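Here we start with a single chain on its own, the form predicted on its own, put down as structure tokens.
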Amino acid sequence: MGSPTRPERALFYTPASVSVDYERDLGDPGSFPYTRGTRAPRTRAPGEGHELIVRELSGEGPPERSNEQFHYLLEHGATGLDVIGDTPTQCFMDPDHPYARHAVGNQGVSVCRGADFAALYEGIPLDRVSCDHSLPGGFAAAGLFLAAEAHGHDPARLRGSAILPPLFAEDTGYSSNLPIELHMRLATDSIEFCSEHMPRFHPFVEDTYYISDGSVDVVDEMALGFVELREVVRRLIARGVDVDRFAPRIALLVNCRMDFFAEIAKIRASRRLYARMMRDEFGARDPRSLAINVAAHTSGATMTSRQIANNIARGAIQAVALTLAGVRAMEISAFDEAIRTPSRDAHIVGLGTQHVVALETGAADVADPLGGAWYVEALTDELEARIAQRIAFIEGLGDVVRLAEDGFFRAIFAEAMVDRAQEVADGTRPVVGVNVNEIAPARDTLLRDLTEKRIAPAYERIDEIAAWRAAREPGAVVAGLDRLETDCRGGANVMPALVGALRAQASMGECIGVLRECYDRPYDPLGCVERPR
């Protein structure tokens, strides 16, 4: 069931190693099949800067504290934002839920209300800064829509993205006790909603980062991602949505680990595979539907808690790989990410790493600078073929939602994690500072004083939400939740009702509880809170 093992690579490559037809397999940057990048390079005036969106994953405590982080990052050279929710938020759980208490705000920002999104983006130029969200699908789009409304921005001008992992959310992310069909419903409804109301926003980021940091190899990272992406595309087409209406706003968020050339070839192969799939299989005709934007986050799983300074080198190497692969936006895992959410100092190092790579190395000056290299082209061909074979194998097993519900994908991730842990333990996977080139713990002090400062749970946030809940107009809340239930059971797109419920001061936990009931699940799987009546 596990992923195929990686074949041995040759010691060197020659022209005989590849059989590339330039027009068919490569094309110029900005041309089908987009192997070399989705945009034609353009001349930049002196001092104009690079086109890469520089950002850092951030979020901590209540929305107001994270808002301060956002302003700090923008003041120090970030050109985009990526917000991550704390564990309760990722689990669709309000901060005053009894099981959320000790995790509020210490691994991301706590957001559960429409007003929280308004506070999160206070003073941020939402019409100019792209805002990406590692937050529950559907709620991120609804929250940003309400924030724009609160701050007087036209939702049609909003840029950014939201990740949507409907098939694998329960296996590789945070347990939210939602059926896979409800994850799919939120994904497809939010894509359709955004295509009408937020046309510049990417509501469908196929997030293979989560998949990859489940320890699978590059082939399974992309194959599982494409399986999920293809299922969502099929469902949207089946409900009558024109593929060229939503496909231009699909994006990939990939992981980048330490196998330098494999990561570059993976991105090139994925752009080509996507273009061919969308044109030949799904009938897309708009060139923007064939050219998928690729963003990347460097691998948190490659960061180590031992000899932390080595993580700075890892982040820099991964940043170079991503630049050579032509990603549109990147985030560098902070050197302290193996221990805590990124500190301010680690953010500065991450931003500085991206600036050095983009502005000093020249790596971003030429599109696809490794194009034509025999090894890179051979590896790109090999990965495209193996990813396609793996997709066909999985889809050949039957309905992918049923596979997810039956635990098929969970078994793949479990097996991969065991294998990786064993490789590190027995030394077949060298990790500097962990199983090779180790230094004694007593001497492993570099950067320790910065990384081991713990973030306390935001207990004051719990009291704030409890007081807010008690002071609301109960009739409006109940009416908003009732409409959400009616639309969900009636088969309508739930997004307008979800936005309306949040506007009526329902919380995220209350909204998801109602949606759970529509799918014959308990309102609160932990049995601690009841639906407002």
Contents of the next structure:
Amino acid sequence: MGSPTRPERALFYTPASVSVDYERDLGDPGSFPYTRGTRAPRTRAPGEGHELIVRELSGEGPPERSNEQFHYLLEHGATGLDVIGDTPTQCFMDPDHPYARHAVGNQGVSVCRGADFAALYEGIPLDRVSCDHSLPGGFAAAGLFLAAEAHGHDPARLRGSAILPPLFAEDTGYSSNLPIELHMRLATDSIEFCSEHMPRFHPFVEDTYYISDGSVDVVDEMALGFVELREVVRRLIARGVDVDRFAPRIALLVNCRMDFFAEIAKIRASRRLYARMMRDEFGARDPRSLAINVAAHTSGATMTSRQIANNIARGAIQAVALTLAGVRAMEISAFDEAIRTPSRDAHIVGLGTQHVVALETGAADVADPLGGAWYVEALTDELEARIAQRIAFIEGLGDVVRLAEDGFFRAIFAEAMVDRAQEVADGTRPVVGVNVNEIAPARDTLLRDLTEKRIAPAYERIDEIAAWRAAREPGAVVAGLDRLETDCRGGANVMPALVGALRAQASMGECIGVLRECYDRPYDPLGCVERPR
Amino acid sequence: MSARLRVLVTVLGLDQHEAGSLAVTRLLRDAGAEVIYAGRFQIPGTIATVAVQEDVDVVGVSAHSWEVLHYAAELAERLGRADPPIPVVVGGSVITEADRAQIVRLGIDAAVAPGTSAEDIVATFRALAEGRRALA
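Can I get the form predicted together with its partner chain as well, since the one above is the form predicted on its own?
Every component of the complex follows; first up is the chain already shown.
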């Protein structure tokens, strides 16, 4: 939003600052265009006004260790889970890949097998707890499907979501050397698969968090997110899937940074933009197709590794903003997020912060409490217009997949990252503890000891996977991978074959290698491992 | 220094965070250096190969994951085999004071923790480059 610190704003706002038509632009919560929220509040109990899902990013070591974390979080008041894979998992790389060695399990959980998902969700009531996944697109849904199967849950009752950033995965997420078309294929196939087999699951979370933490402003965060979302929607409609069949399962996962009112207005503007777009452009008719649920993760990039205690304040402020904006679920960055995936202590602070905001402040008791505020409405209008203009500009440049392949988006992110770093370096973007109100490193000790606890790589997991790989029934693995190849090349939905291959004990790395080959890429782009034959 | 400072900037292992490496690349270029940007997915062997082929004065490794602690010794050893040895600077958001000391103990020539000024970063690269050229 603007540059370098905050956008140009009036000193105060008046009725003349806004031209809102209540029915057209706002509507009650739960009514088109859903600016004020997608649901009419149904309860009055403190903290239950929006049935907020409280969760914390988690995942560490082998699946069994993360499973313990899940139980710990649920015992301490989490109502949803969000699992993040370790870096190899996020790159579709098995833990015994030579490049993965020192990154296994120390910044997320290591999962590469169907059985890993079963272990991850051991004892978790999958029919009641929503499980969100910061895991590679397609595999999250396949893994959860297999976990439900292993634990006797009906997949139709599974709740939760998976992030799918097909256009920007290689630029702002975890690069995995997949062509954009394959990212798109996994996205659209898993959405179609879930609409049939896991109808309560959100297989398509348009994740603008990564886009935003690529340093772009709120306008580009949402504009690029909508460009991606629109491309996926167009493709699904083009393959004959009825828009009202999949649209109710699209969700937004937005970022929340420190520009308090801009973040609130961004969420309100995005709900309105989405409703109008789905109705007027894509012909959706089901009200559930027009009302997009917004979840949020607060910005890891706003967390500082210096004076980390300040991050608790940042998380709390962001949690208040998100509550006022009426998000359906949130997770706030733990105070150690600039350094590591959250520690147990930081998780407790993160959960506690959410509970304090939800239960003590009353901020969640009324839907859209800032509705009608001149400043907020003016900002919401402005952001809706600017996001729409930016979408039109980008789509006017041509095919967005081509733009992605040509590096158009990468250039936007690279420039934004450098500009942001420069603003922090030269002090035009104030960051407390970093370029203003600094204290000397030697005196920067508050909570420092906690963040310096390192998680060792899970080397034992590497040995376990290597032994498992050698002991498998090779014929079944090869047959599973061959079926995946046949379906992919033949244009079928790859998800049934992906589930089948994982069930036949193929690994995630093997499956993605085969899919890469279908798109004329090397099985292993780093040239270290070969396809099982 | 007479000739232009020539630096290889890269990211180690599976670390996916590029903001720091891109920022340092811009910083060094603005300071007049010639920067070869090798991007992500580099491990000590590949970094050493590229550094020697490109005949750089210094290698800058951006580290925003803990992989750096496990690769530091090998990285120092491989670049130490060049003739003359190619010095390495490691920098990144996750590096605490304790890490900085450990990384240097493992043979890396300099470790830049968060909060280091742009001037100090450039000066670190220049000093290491001058030291290497003096050996040539």
